[in-house]
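Coming up is one lone chain in structure tokens, specifically the form predicted alone.
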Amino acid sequence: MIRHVPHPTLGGRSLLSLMNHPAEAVRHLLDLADSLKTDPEWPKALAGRSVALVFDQPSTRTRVSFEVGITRLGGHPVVLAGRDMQLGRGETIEDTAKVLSRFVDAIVIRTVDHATVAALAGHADVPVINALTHDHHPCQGLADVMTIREHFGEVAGLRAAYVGDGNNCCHSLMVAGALMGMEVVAGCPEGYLPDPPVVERADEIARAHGGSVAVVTDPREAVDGARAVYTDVWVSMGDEGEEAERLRTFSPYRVDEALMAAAAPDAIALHPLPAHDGLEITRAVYHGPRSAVWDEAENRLYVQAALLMNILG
């Protein structure tokens, strides 16, 4: 049986991004996630607790991993699609936050606008977890770093490359990697670079822990010497109107066997899924021997369960 003491900086606290959480707390989460993965006898740490799962956007991995994790911890997941709520009919975020706070012990929300999550957390009386916004995807970042640790052990100084659109997954890999002292390099085309304030803050965090964060525009420069090569979709939800232009711009950034050959010999390929075969990544890579994509997807279950155990523990 896993015996767990919540980290003092996480208890009762919302998680909107990883930028304001200390490295020791993130390492504590990852260590607990490792234990949950190897020990099938989970504690009923959420017994008698209910967690609202609010989905403004379609979801496979996020919904299933949160539902399964909450249930295995003895809690009750309350799944709410956007169409099931009064938000779509004009109820304010403030009112929604206050009402949900009377019913549940935490709120997990997946939506587009990061300001919506921040407003919900500002008005709620219970912790709020960001399950994806346009700006940040912290649960994915935790799963990414957990997966890299599984394959390589200590990750301080390890080089990880992100190739493609400088989006929420890029931001969260930068910050999670920075907290672990990794060297994270994003290779993105002009016009699709990660947000400069996020890069600046992530690099500041990384240098405090012996790592670094950088942005380049050449994908081969980004992956040179990298032991993890990460990409994401080129056309995210909400970007469909730019699809033709994005496909033209990102084609040199495809993660294929040739690009993987430019990385370290033992490099793994990562993708948050769903993947578009032959666009941002080829099937030969994400179904091939260097793929860690399926471990990465599974690890969402463990990092999110560890997060809930700390927040509600």
Given for the second form:
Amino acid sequence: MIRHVPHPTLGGRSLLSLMNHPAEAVRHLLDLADSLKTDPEWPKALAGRSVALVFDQPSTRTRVSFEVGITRLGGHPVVLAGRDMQLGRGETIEDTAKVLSRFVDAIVIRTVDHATVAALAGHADVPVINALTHDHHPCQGLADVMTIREHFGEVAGLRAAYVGDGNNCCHSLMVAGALMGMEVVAGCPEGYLPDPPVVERADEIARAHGGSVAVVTDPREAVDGARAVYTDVWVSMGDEGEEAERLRTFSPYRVDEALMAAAAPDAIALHPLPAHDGLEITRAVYHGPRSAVWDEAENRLYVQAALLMNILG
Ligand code: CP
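Compare with the form predicted alone: the form predicted together with phosphoric acid mono(formamide)ester:
Expanding to the full complex; the earlier chain stays at the top.
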């Protein structure tokens, strides 16, 4: 049985990104997630609590893992599609935040515009969790470092490479890795580099914990010595209008067996999924012996349950 012990928490705080949360709280959250993974007897930590899950964009992993996790913790998930809410007919974010706060104990939201989630958190009286915006995917970043930790044990100083579009998953891996003191290198083409303010903040966090963050444009340079090689879709939700140009630009950044061979001999391959065979990754890699993508997907359940236990106490 998992027990509550005094620990640093994110208690009562929203999670819009990982950039302003203490490393000790994140480390504790990952320890709790590890415990949830091995202990079939979950505490009913959310008994009598309701959590709104607002999805403005499609989702398989995030929606199912939140819904199952809340239920296993004894809580009640309220799943809402943005288009079915009055939000879709023009009710403001401010009014939606105030009303939902009267009914539920936390709000999980997926939408494209990060400012929308920030506004929701600004007006809500309950914590808000970002379930993916164009800028950050913190729940994914937590599952990524949990997966790297479970494969290698202590991860401080471990080199992880992100290859491809410098997008929300790149940002969240950088920040999550920085909090763990990892050496995170992003290999992205010019024009698709991660946002400089995020890189600067991640590097500041990394250096405070003995790690580093770097950005290069050569995918082979990025994966050199890396023990985790991570990629994500080349055309994220909201970027569909740029598809043809993106496919041309990103083709040298495909994670295939040749690129994996340029990484450390024990390197694992990561991808948040859904994957596109032959584009950002090949099936031989993500269905192959070095793939950790299924563990990575499963770990969403544990990090998000730990997050809700942590935030809602
Ligand atoms: N990785 C991820 O967020 O998956 P979904 O889009 O299916 O939720």
